[in-house]
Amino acid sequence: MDFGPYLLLASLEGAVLASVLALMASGLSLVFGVMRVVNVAHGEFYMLGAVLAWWVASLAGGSVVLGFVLALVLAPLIVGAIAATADIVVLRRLSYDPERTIVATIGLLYIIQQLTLMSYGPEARPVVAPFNTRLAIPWFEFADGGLRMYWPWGLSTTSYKLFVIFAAVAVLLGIRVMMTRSRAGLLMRATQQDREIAQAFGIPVERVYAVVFGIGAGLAALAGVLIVPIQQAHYLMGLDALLLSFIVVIIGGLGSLAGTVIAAVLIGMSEGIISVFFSPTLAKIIATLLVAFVLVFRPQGLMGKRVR
């Protein structure tokens, strides 16, 4: 195969990571533009939406598609519902302090990680994809004069990574709606800009405060649902997660979700890339080396706004 073709099939499972990471990091960047929130649990609400994931496909039996729908839409429901208690009865009780909400959510990740593995346990576990039809990717050179369509043998992806991409996109476009055109994003935004005078006009930002970190959970966990059936399920797989979502979020900017975006796209793109033709090390270590350049150059990030 030539260098070109490898080159987009490479690109191709670096928009399926960036994907995955997009929604992950959104989530975490919403938490801490409204509530100055870093939460370090973020990774294990991610490995919830797989464990789930893998538990409810188990109980639908035989019916892969229904397993998996009843996934998408239960496990972000439940992990939150899961996210918004933990806001209520811990975060809430410590006022928000960043320096205790950062020990009290390493405590909420113990805490999760040593559960599920309690009940799920320390084994890898698949789950199949609801479609997974192999689909060959046609390749455009200029040959003779014209451009020239061929099918380079092996160059390939399937649907169900199409999937991913396109499901992140939409759910991404629905957060940015959500932000700027509902009533419900009105009062985060207002929550966002002054805690204090936004009570003051009778906003409740307690719940809003709770509304937002179960949203959060919710996106990690529909990120943990959709990459699945490419990696298996492990109580330790929101680690990783985790470190890249960090680098995501000071790179493009805290609690910038526009910012949050174009950040995944170039380490997930990058990251894809760099795996193929050279070791997943060498792009991780590439991704560290980003983020500390970005805080020495560009403390705020690609899109932050400078603190004043």
Second form
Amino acid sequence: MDFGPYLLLASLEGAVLASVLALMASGLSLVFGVMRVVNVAHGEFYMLGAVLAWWVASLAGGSVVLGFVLALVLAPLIVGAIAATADIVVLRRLSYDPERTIVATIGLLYIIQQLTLMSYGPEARPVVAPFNTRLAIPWFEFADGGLRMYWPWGLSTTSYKLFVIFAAVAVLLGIRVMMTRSRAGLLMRATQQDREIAQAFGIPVERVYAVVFGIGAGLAALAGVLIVPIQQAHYLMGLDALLLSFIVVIIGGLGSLAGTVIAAVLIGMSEGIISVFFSPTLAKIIATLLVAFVLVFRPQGLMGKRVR
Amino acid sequence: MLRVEGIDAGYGRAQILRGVSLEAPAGRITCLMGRNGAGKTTTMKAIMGFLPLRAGRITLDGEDLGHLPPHEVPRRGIGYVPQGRRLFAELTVAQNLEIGMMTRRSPPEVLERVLSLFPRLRERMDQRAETLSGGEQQMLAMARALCLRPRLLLLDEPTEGLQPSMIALIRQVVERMRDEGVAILLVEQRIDAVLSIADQVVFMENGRVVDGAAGEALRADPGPLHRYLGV
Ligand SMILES: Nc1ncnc2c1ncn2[C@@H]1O[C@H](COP(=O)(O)OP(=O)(O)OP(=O)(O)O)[C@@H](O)[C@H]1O
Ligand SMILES: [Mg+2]
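Which structure goes with the form predicted in complex with its partner chain, now that we have seen the form predicted on its own?
Whole complex next, starting from this chain.
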């Protein structure tokens, strides 16, 4: 295979990773943006999404499509409810003090992880994709003075991977519309900008926080559901995902949704391409270096604002 | 009528207010005066429910406010214009006003009325609040509070850093609200402004109310103003 088709293949893999990462990291970014809470348990919500997807799919039995659709709807809802409860029961009692919330979410991380180990077990389990047609991709070459289309061997993707990309784009657009156009988004943004004054205008700030924490976790869970047909569900899968999300959110600018999406594409694509051509380890090294450079030269991130 | 009775309040472990009592009757302008750091802003925050009360009671027309969750306090009809304006900086003028309108579900006529008081805002509805001039920002802070149809207005130095024409506009609006029967509690540092507008004045020092006087009496003898402001 020539270089061109090979690069396209790597980019497609990268785009799938970028989509899942963008979903997950925007949850982290939303929570930090509105609540100023660094949620260390975010990766566990992603893992819970994946594990619940397996669970729902196996309960649904024979029907793969039904099981997957149910998982897509139920897992984010269940995880969102768990997170909102954790917010009300734990974070609210700490008055959202930045340091104590970090410690509390670390505790949450281990509780969720160990409970999953005890109930779900240490195995990695797959979920069958609801559809998984192989789609061959054409390429072009110059021959006899004209452009000729051909189908390189091995250049293909699956309908499921394309679905993941479209689903992520749709959900992210939905989040954006919610934040900029809806009443709920207005309440969230007002709370983000001045919590006290938001209260002085009747906004139930604590309820807004619980909802935001729930939505953030729900986004991570959705990312988890989307990834299981590609990666399998495992109780430790949250850690890597959390690390990548932090990288993305730091590069994009904490609290900026647009920055988060841009950074997710950057990291996801480069990770995909570098892993295919070189090695996954090199991809990790480069991502980490990128974070170091951003922290040194642009601490507020690509799109973030300086702290006022 | 707002009634504050012997409240103690502060930030964390630091107690600032000690036994503060004052009244702000409907249709009157009550001025709160005192040196920097006397506790004027803290008093307003306590009324808004931001700070837990360690002692005392706050009532509006007989209803206890001290036990309400903070976001319920404004829904009783309290409009707050905080010191330094504190607009929702990244939201537009229209969105800032919308939040005021949502507080007590004001009908759309209210917005029309508020905009007729501050026509300049009407031309800037889609502009982000942080890009407004200082005077326009103050108008917006006032307008946002008026959108909730207040029975009580808390104004914390609403004319700080404004030019005379803007001060006159703010003052006109305040007098109009008074005439409509709104109770007004105003923190104001400029003595001439206080003398011309106040129905009654409350003096604070080190977190305590140390004196009070009727506006009439001060116009006859402004001595206490100079004493408590140390000018
Ligand atoms: N968030 C806070 N945490 C701790 N102490 C505070 C806080 N805000 C105000 N204080 C203290 O409370 C005291 C009263 O402050 P306050 O803002 O009520 O004064 P003020 O009368 O409004 O003064 P000014 O005229 O300067 O606005 C001051 O000593 C101040 O340092
Ligand atoms: Mg003050």
